[in-house]
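Only one chain is shown below, in structure tokens, and it's the form predicted on its own.
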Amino acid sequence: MGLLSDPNRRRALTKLLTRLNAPICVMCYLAGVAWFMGLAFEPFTLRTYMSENAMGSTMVEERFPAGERALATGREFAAHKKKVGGMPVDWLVKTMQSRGLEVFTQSFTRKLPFPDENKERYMVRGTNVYGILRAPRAPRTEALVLSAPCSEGNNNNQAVGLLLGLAQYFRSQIHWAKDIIFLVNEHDLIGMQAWLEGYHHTNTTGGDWSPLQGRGGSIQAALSLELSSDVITSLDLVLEGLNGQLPNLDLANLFYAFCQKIGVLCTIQGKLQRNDWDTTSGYSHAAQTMMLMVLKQASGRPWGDHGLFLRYHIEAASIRGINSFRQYKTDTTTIGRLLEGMYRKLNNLLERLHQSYFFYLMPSLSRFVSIGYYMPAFGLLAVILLLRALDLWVQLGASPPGTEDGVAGGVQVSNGPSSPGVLSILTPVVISHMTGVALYTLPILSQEMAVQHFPVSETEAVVLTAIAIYTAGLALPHNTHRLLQGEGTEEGWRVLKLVALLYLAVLLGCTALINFSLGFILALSLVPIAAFITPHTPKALSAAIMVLLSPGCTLLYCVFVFQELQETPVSLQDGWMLFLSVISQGILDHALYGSLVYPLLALLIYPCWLLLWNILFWK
């Protein structure tokens, strides 16, 4: 406080932070970059472990004989699917019913904002069918949810047949304090958000579907289950939901230690936990998990049915049964061994999910990142911003006064260096987010003129006027100066990249404490060009290297990054057609779902990167 309070210390202190800022900005910047990069090194991570003492280690033996049966009853599903073109009503209800299950249907209608192409659905009519099992031993306060989408094609079948079957021997236990509700639930994620909405009694996306007639506790936990093969070679587990959501840790914890007693492959974003973390490929297998999961949590979607449940503070994952060329193989009796033991876990529950953690990152099932351990990585990027904050503060602070042609009887004019405009700093603010507020909403709107007007399908009209509408804002700064008429000045640029650097540092701060993956990312690619850049440096080189650190070339490098990390890599051109996907998903999901991404980026983000624009073009 000395420091602070004396005041020759302080002026030492700024003349320090101001004449060493750039070479301070590019250490924090480095040292960030090599933070995160350490997360992935098994030493600076954490070794998983259950904290919920009510799911702690039992002598209780998992039991589930009916696999065979499970399997019969999934071949069934799928002949009565194929026989009526869809979701079999009829036969789940008599199913669900013949397992002493009170079943109820639920239908619902929901019209897209635009054609979704990659699932060829406009007008989406569906039915959920779901059947609820009473808790003998309880007042039913408390529920479980276990769900399988009726998926198109022969997917998903082996889902259905041992959700049936796991409902017939869940029945013939007595031990259950919570009720168990078995959903299937039609056309994935809009079957399962009409089901959630209608039973919290919400309707938050302006979806159509009847009341629900019965319900069960309030659901404490859930898990979606996706097999398509009879048998697996290993189970994987996926956590990222809607914006980035994740559930509490001791549910993946709960999934590793079932995986790890019975003897069943488990991963996480595909990959298998390796052992050799020394080595330079194991290090790299762990970024590569970690990363991959940093990028399916910056998307903002909802990687699996379960992703919904988190907006409802239902702790939920998604389980995969993936059918590789590996050898080792594992039946659907194990699978269902590995179910009844975790459910039977979730039981026990006297409370919710809570003592875990529930921001986190794992480069394995085994390992984990928690937030104390990468804050750091991105608090050293903002820091930057506030760095160069404090050094265009002190610039302005110790700007002489006077006017453009020097000292006029003490008389200071409103354009003079010490004083810019109000207009030329609020002009480029109101017309960036301007354009922010066309982005957002503009590419639904005019999609009818467009498809009218041009030989594109709707879809391609949304993102072909999205992208020019994002193209478009990069004549802003002519346009901008053109109606200033020359109020522009040398005061009047640090002033505005003073206010934009503590507007990125707010929103950065804002969106990593949401969703730190995205917060990161964002800051990888916006923290050097709003550090840097100012109208003297080269306004080619620096308008090259600000449009390649843009939102939208970052979205492109992300999706060739993404596709790297799966091991499947894509040329140029598919590139393009995925990163054209992308868009649209991201403007479905917040039409949809309520993703905040496509919104964060449109209203925010993009206008805040115009500033940056407008100063490097600043007259």
Given for the second form:
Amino acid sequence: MGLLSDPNRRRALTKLLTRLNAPICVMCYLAGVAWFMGLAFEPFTLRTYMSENAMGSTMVEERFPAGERALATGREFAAHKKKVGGMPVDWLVKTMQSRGLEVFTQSFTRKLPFPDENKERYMVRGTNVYGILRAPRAPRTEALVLSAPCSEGNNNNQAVGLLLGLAQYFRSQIHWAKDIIFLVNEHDLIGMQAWLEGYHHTNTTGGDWSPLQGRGGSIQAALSLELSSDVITSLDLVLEGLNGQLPNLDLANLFYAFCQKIGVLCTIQGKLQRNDWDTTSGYSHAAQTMMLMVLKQASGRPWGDHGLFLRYHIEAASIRGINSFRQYKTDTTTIGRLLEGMYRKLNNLLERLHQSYFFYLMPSLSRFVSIGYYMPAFGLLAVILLLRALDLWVQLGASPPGTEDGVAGGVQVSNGPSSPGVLSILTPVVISHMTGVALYTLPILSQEMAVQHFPVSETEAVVLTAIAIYTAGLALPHNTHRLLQGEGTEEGWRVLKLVALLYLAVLLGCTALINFSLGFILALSLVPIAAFITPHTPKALSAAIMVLLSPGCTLLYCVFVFQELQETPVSLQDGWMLFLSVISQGILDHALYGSLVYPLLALLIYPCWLLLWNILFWK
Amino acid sequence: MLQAKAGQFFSSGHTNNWAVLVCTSRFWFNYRHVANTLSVYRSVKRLGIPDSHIVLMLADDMACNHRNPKPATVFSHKNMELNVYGDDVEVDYRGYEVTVENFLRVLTGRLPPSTPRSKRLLSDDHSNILIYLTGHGGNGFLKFQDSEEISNVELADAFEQMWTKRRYNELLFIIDTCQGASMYERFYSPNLMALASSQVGEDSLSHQPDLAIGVHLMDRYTFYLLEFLEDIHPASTANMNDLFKVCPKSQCVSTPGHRTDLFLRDPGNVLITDFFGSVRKVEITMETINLTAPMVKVTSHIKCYREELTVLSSRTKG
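Can you swap the form predicted on its own for the form predicted in complex with its partner chain?
Shown next: the complete complex, the earlier chain at its head.
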């Protein structure tokens, strides 16, 4: 007889499973965490290499000469920006036209669901200006984009100046096989979203923008430039985009290759690469860089203007110039040459970048970990859920003493007093999800009411309503049972827990596939409580642990850890204010750009956690 | 005496020369393969083979590629010293016409009746043919245009068909690809000599990049081959042993190979111009020929066969 169909062997297997379940779960958890931390250890990572044959090596001659003129243009731009008090549209149009580009503008308006306190905007109205450099001999089927944001104050003037300088230089070259679009977007991400939606004729987020008059073909790659000083000491590469999507690794490889060739210091996550991987400090440096990338990816927000391109399958990255206290300074001409080299190589592309990895983590700019290497860390955590589910299945299937129904296994929906009814399982599920829906919709809907009754601003109202609903959910189990008749049974909570475990496993699995960092961080906090919560564990201690490991508190810890990793640690009070602003940003990102982190947490993860909370207080 | 002279004339056995030059790669980053083929084309033309006897197959147009900063040129040397595209390049098979099927049809002569003369290899049993292939290859195959391959077995069979149909007198096969020596392993027809730029398991490397154009301009083997051929002129007496010495391992990094076991003559007696040039052998005769005299019956001419042939050879055939 087979291993599983022989009742003796099956009983032996299930006894083994039940006995060893808890130790295996603990080991898997520790192994998962250890595997994840080991990813930053240099011998376990791979060196980056250019996969795309068409781009080849960095053999081009960069001859961009006009760094100083670009800075002068930047200063002119700054002066006009101050005069107009916003985006100097007419000056930009005139300047781009004088450089031989085909210039178009796009105006857009956007009303945010509630005021954004970080950037101090509510009703946003702006104009994007873009000029298209037509390829001299090629058909207009493909395009590359170089963009610089028009920011408040003195930020990013040099970026716009360099953009215009490069436009003038590129115009005199005849070897462009793709159109190059030079874009200056206003109100950073909101303007970029409007431009991209207009370019691709989609409207996913309900913005209002004028249609684009000029187009350049399908965009193959895009770079966003942020430069706020005349000289820089290093260039920082930002890869993380909306919903944790990353551009093709070849774009990062291209940037790194050119930085090496030209001799500019380049960083990722603001951290410079170190060579001493075998020391503890070297390893912790790499681990910190990787953790920063994980946290940024998990937040699901675009960390640069490039983040919105990725949704349209356009590989994009942001290059940020950083001026810190180092002796060796790089001037604008060199940055211009680096960009020229990168664009000449992107010009050689015949198809979109697809040869290298789309899912990776980078402990440093020259080392990466691909999905095949980091996924087992999550897999080990997911296995815990499956093991516990299997254990519960076995317990449910084993004949409880004194039952009338035989050893049939599984849930029998009968009206016997020892088997749970569908209603007693369905009720917590439905109520948890309705609370999730309330958490998702009520904060924005009820902001006016909250402002009338309490002395808070709209943003604070939204955030505090969210936290209030979140905390109100804690009181649910005591109220759910009022709806049910009679007492819950032993089998009842087991079935509910089985459902919750499988639900959580599927949820975390799907999340990890799309955004590994988010899935892994949620798994780290939710898997232990999902595995070990039963109504029989000591109530007070378990309740405290559950609250401490709930999604909301995980977010709070992540905020503190993020600040620590960026070497700007915050006090508790500042951390709390930061936490509130993170929640408001999350809700805004979802409304403005379609970020999925807030709906995921509110509609799916939080109800799952509430189910587990229900199980804890099962009577 | 005339018989001795005729014997000397027929020492090589060929009366006309053909060249089939094929570049099998497309895309801008394979610029060097087109430059390779055009370099050999240029040498072959310079040494006398006319366009009507050259079948040039280029899989992509580098000169007019949008990415070429010097349009209408293909350079073989950095600093743009030598434009091998020139003004009088005649490409017979271009772009997507360069396929394995077309290549084999050209070799074996099985072309549809509507094919123009410029696309045919109209060789006969006194033709010496030079076949030059370049592109990306591997152990036993050569890649055509990213979508198909020709194997060494197919090539060997095509040459056998050519031999059976008496389409060549002697054939020189040069290949510049990675693992090129694998392509001539399977030859079994007589009078074939083969050269390859690298052995099985070795890669043929490219020579120099040109930073202004942004690509590698030539492959090493063909670069040194071109350098060697630039010194050859129609009256040159350099022989095949010199050709075998082109691009030693120190310059080429890969080990060039050659195969002469199927060739009937000794390579030391084979002139470079036997394949790369179209050296007309002209016999000056002091006799006058009366062209208005009626044709003499064939039978009476059997005795004077050899003398007739010397006269006929002055009007070169083909």
